[in-house]
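Consider the single chain below, provided in structure tokens and representing the form predicted alone.
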Amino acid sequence: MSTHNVWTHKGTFLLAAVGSAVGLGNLWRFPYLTGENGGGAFILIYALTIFAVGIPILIAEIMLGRNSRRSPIMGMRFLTRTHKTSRGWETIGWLGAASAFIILSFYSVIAGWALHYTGLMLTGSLDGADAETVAASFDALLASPPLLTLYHSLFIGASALIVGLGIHRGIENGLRVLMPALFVILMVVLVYSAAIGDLAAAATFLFTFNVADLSLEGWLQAMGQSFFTLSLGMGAIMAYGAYMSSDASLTRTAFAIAVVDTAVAMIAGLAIFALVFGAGLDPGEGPGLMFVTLPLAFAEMPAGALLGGIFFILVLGAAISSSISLIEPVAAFLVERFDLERPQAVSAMVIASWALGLLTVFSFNLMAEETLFHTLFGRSAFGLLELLTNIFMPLGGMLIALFAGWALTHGEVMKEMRTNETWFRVWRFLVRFIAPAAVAFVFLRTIPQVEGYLLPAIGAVVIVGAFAAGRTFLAERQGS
């Protein structure tokens, strides 16, 4: 059964592919990464694998959901019997889901923490604070778990009511007043940052260049970055792109989407590096810099706690944002396979993924020490369901790509991408090769962290969309 809902407006597709693309992504780990790795050398290779490999998968994974104007699941089911291929490509729709449930999941425990941080700065409690005192407020945040139990469950609480709503009702709605709000308070904190902290060396530090000072591990999380970032592999886009006028343009709405979305990430990493840098602090603080750098920045500012607080503010929607875009791929599916009422198949998802995230929020202290987890996976439960979403996205972007490449016709993407010949010639070449290797280099770098009884399942995985590859490959040279 398909659904067939269609957003009421062609630009409401550009706003929640937008959505679900800014979140976490550009304001905590872009520009802590960034901060890692160097700054400017860091965004070029993430800028350049944006528009060699995200741009065309994100064609293709819309491509996908539009064709079939199905949830991830049940699409690449039809898709597979309707072109013939094996049902083994079906993995790529499990694979969205997975993700995007077990995302959500540790998702909203830190979102949860911007959640903290917005109350602590509009009340002034970390007014005038030295850096002893504002990482002993986050190590006693991550030490609580009620407190991060409470937090996630409010968050995830209302991302789940703006997806219960439904389509036009919630997520359309809310995207259509959360999105502009998240970029004038943007535009905001930026102006701020010029004004009380040090622009010009966030300017330099961010555009200068020098690519061999990026070591090999820095060039892979710049990689892996521009691809996360767009919200490829997890469901979220196929399952937007469902909902899109036909009349559309593909092509068109994937720049734009990349473009904005990189835009706020690097907007985002201004203001943030000018803070940091006008407060004299550390720009390589790491997963520090949101939660321990950056409020000390603010205390430590004219008018700090009031930014302070609109900056939190401004992470809480975008975190919505995202968060409502990981509810509706197993939503949707839950709808159209059990022809369960939105509300119910919205709480179902959510309520288990909740529970899921508890594990995350005993990872901080509960589950700090030494666990089971430890033991079979040489990590934490929070770093063994990270692990799991660093394998699932890249793998399912990959299948998308070879699937898209490689089953969909000539005619079909011609008709879905209304396109000239020359773009769809290098596109084509894109998804068949370029952006399948470059995933796949990422993918294999993260084997290695593999520890315990994970390798084989996840060995298991990639023979099977192996084989899909293989069979479709072989379909179609003998039907030719």
Ligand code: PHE
Given for the second form:
Amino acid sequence: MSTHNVWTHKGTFLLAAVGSAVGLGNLWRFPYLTGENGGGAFILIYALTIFAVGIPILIAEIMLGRNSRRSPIMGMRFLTRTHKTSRGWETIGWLGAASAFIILSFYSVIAGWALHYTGLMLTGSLDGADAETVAASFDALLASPPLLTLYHSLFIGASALIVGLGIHRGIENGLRVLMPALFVILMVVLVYSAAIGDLAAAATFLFTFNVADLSLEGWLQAMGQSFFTLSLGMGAIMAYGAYMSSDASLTRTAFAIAVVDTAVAMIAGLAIFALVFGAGLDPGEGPGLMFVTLPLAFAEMPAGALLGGIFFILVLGAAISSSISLIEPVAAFLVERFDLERPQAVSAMVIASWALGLLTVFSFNLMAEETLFHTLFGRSAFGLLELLTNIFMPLGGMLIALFAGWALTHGEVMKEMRTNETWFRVWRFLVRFIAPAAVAFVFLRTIPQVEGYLLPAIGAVVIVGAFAAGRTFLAERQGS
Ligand code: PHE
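Please move on to the form predicted in complex with ligand PHE, as the form predicted alone is already shown.
Shown next: the complete complex, the earlier chain at its head.
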């Protein structure tokens, strides 16, 4: 059964998709990756990938959702039937559901840290603290399973509540309040950091492009980040697309999502690095940039506690508007497939993901040392979950690009894109060839053993495989 749910307004899809895209990926992951990879060059590759690979796949993913008007798994089942392709393409839906479970499980734990820091900031606990004190407070948080579990539970519970209320009463109403507030806060933080910090140094760091500075690993990380930040390849955008009004322009909306998402990342980067450089701190801190370096910068600044508190509220809001988009595709599937009531479906998804999240919680304390887990997988549980999403998201994106590029007919695509023949051709070339090839390389990054000559070799195999898959489609369609 199709859900036949549609967003209340033509523009609601854009709101929801921006809510999904803008999150910890922009505010936490993007700045620290840029810092670690030396600034401008990383951003150049990231932006190029967003436009050459991200936008075409974004269009493809919305298209599959709006065309099928079902949750990702049921939607792909429907599309394989109507397009007489192998049922294997349902993998797109299943991979997406698996990714959603996994991402939600650790996303919620990290968003929980932001909850802790909102409290620390607003109570002035870190006022005037020195580097050691700030670092020690982060370590103390990570060392406490009960505290981490509490924050994780609060965050995931709040997300579940919103989705449980339904797409209109919960998601739409929530986003309509949240998103404008987030943009106002982002502006306040930018103005503050421009006034107090060193905006010029931040701009130089971010926009001095020297591609020679970038390692191969940096290239690949930049591509991976562009997937994560656009919420691509795991069904979130497909699920939201299923509710998108047929009147709204798919192409224009996809551009708007990518532009807003990129702009938020840049603004957040400018603001964060202005504060970091203003305080004379190191931009290459890694994942601790937001939770150690930035609180330290705030600790030394006038009204830093208040602004820091506001900043972490921004982080929380952005995170929750993303986490609801991780719950929706799986919950919608459970409703469609098993006729569950929405609150039951949401509970089932969230409780399972919450339990998986405990692995991430324990990765920082009880299971931080060498355990059986490390012996078996060579990394922490959190590391393994991250690795899995780094594989699943690009793989899902590649399959989405291939399916939309080869299985959908010219007429179907034109009906969705409503564009001219030239743009259609550009899009189709990108999803048929360029995006899958580029993703093949992102994918390789996640296979740590792959080095040297193996990299191009496996890349070639994947590309040839993609062509073969495409030809099979054509053959099947013409034969039927
Ligand atoms: N795009 C979100 C962010 O940048 C993360 C996310 C990934 C959300 C996949 C939904 C799906 O934080």
